[in-house]
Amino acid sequence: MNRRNWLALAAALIGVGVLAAGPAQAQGVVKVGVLEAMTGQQQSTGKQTLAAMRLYMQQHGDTVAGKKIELVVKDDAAVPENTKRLAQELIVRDKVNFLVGFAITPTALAVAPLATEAKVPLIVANAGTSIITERSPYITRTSFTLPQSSTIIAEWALKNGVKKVVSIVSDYAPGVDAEKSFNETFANGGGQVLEALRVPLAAPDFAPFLQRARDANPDAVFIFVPSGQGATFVKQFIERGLDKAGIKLIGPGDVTDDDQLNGMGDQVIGTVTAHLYSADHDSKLNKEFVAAFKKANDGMRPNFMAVGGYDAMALIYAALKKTNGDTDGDKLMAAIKGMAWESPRGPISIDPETRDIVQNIYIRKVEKKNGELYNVEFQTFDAVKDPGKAKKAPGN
């Protein structure tokens, strides 16, 4: 074969190769790096979140805007040092287009500078400290902020005969957020905070703090503990006899987490919380979501961490549709700002100024329905922004 024929054959083969590879290249892959606690103290958070993300893909397909969606899951055990190292691997080696998850605030804060440097959108599906979205222009949130619920339960308590409280919170950023939001709102409304107690986050023993609370004889105990610790707190609350002493239990909804509620016993009936989601939320979309989630996960009931993961995937799909599959970080963040959709929890949106979630907050009471315990919603506060950021927003 002479040189001219060889070049012609080579060109033909290259052309065939290009054509054959064309559709795959055009389709491409969008990699979603998932940083979750699949082991350790927060493993229920990781389990719920990942299950919901996979359910969303099962229901909506694994292709959007011509791109195939691929989850790359890493177990950080909710240890910030692990999260940072694994995030670096996801960005540099796996070349992910999104980072999602973050069971607790310190893990999200550890990765914020990396998201900024790499211009990779970071979606907080779990953590609830107000400041997180301020740490990088590439952070948005589909979970909640503690002030959203804590200020509203304070307002509810003031209007419902609660005049004296003891607050008990886990001693880390979300706990401090919850404590500050509740105590300030309650005190400014004329209530009295008798004591503000903080419990170690790791391996907590609530008993001595509950004894101090009982000795103070408040009308109610305001409690915030991370998802997964609520059952332990309630058990010790009852063991110390606070319920029999007529002391009410109030707080954001983590303490009566849907994932653990049935194991808490009838003693928890009547507990009032303010929260973003209940598996009992009365909407067609939520009923379908709960049924599908249970079917896909051996009967497990979805909790608020599940809807955070489910809506993280909804946001990713919607942003990619808006950019027509373009994964440039700046274009994706521009698409995310102001996005609004219907979630199993109700209507939600992303505040274009703060990149934080705007959502309904519900007052709920634990009741028994059809032999099971549920957080039954009886009052709705519409379109609640993070209270701290609302004050900072232009014109406020």
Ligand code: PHB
Second form
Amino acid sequence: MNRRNWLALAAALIGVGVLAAGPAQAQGVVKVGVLEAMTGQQQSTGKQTLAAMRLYMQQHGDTVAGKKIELVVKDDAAVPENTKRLAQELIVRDKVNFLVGFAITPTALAVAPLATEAKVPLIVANAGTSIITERSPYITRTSFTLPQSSTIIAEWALKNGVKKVVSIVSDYAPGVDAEKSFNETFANGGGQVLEALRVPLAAPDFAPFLQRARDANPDAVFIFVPSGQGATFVKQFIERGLDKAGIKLIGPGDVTDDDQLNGMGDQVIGTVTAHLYSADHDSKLNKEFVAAFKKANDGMRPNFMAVGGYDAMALIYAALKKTNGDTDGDKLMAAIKGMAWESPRGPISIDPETRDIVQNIYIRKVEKKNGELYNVEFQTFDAVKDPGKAKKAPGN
Ligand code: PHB
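Any chance you could show the form predicted in complex with the ligand after that form predicted on its own?
Every chain and every other molecule in the complex is listed next, the one we just looked at coming first.
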């Protein structure tokens, strides 16, 4: 064929859509756009999540239902304007079939309208504010919600001699969710909330808040800080002598993050939290996951963010198997709803009504095992739905 004939053929094919820009361009490839914080204050979340996504692909192969899976990774540094701009690029230029990641709530919220407009499934692997999944019918979640663990630690505290608390939370959406769900549950059960304190998210100095908490003389401080800030908080808690004053530390398990726990010192032993994942979780799958993750990442211990990333890949693989490799956004969302599988954290599923995650929440206590600090699970609440949604009418 000469050049002119080639051009004529190309024009004809474009006319029938075969060469048109769009998913048809790459029939055999499924592109997963990853929007993560690889730099900045939340970079440990990006590092953990991406490492786990890569591990999943290494363990399960990079081909599903005849399609090759390709990650397209963008660093948003957890700045929502970046996330929005990069998501636009991923949708328009890279023509991704999924959007995954979202180290903090504001980055997920920034992209929700784009997911709806482009009909691209968006999987929240990290962020934990209840409302996120309500912002688009194309959003689902493999992380957690703050009310899932905060209500459960409130019940535990009421049953275990905690009568007065001061709550301290990061001053943004998930902190407000944690504060509201803990304080309401605790007060409804007869507990007393002495003060509800909020600390800036960026570069926080906890000392003045801890001093106020100490002065109020509570039985316990309820704390929510996002993954990555736990070590700083615990250090200041100990420096201010709250542990010596007999004040307990309780909260969702973000504070005793597996990523930092080992460096927190023995003063943290005995801290009780409620959470979805511990690297110490006792299952065959988790033992294999932890060993493989450490091996692939210079001994780094996986945390709850890693598990969110691992399960995001598991969900993508399972959805594609179910659609036979069809990447239509509506078909993928239909496949995702009701999906159930075993995660390194235990059994999980996607609520078909809310598209949010249903998972076990474990009560854990920090203990030393073989010379290392772990969150050791001692009580399980099975198949917990997001209490932030359970109160509303079905479908919302
Ligand atoms: C969030 O921004 O939603 C978020 C981030 C880190 C956490 C929990 C929640 O550990």
